[in-house]
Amino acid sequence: MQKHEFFVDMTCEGCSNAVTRVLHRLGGVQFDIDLPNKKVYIDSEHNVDTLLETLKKTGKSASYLGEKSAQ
């Protein structure tokens, strides 16, 4: 699985509680969120414009940043 870095802005938990919720509803995905730093990280199989379009539904800005190498 890819893993992907974006960029979401978001301001706090209720923030990061919106990127869970349409993760979880795409499905398929494992995430980490770093709030503090306003990056999600997922892994997945879905391309990258399903995922940001999906990070975009929470209705805050968004941004893929790139691939992340597997640490």
Second form
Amino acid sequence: MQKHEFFVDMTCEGCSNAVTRVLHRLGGVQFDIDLPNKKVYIDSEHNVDTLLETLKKTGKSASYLGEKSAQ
Amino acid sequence: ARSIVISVEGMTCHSCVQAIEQHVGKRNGVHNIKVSLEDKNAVIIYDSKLQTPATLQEAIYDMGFDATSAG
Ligand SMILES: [Cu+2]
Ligand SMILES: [Cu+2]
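Structure of the form predicted in complex with its partner chain (previous: the form predicted on its own):
Let's see the whole complex now, leading with the same chain.
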């Protein structure tokens, strides 16, 4: 299974909670957040543009890093 | 211009504060915004022709925080 890997400039749990909330509100996503490495891994029916727009709603800088196979 | 106090839950550090100030501060009709981590709120001075308490509250909510306007 492939997951989309994003960079999101999170610095603390407040940031990762904000990311969690916007993704939950979008719906249709399964995700893991790696706070120390500022990464968010998303498995979703939504396309990358929608996911990136959603992540950017937090006001933090975000970018798409590519596909990553789940371990 | 009017002013409003919006309660904001979920901020944990200064980068949360800055994200909200920058993101909401650049909206049309927002003259000034001061976010306080200690008081868990945002004090916003705005043009009531361009923004309403509801649109300002939604702008913060959209970023992944819980926002309620105190009226
Ligand atoms: Cu943070
Ligand atoms: Cu923060």
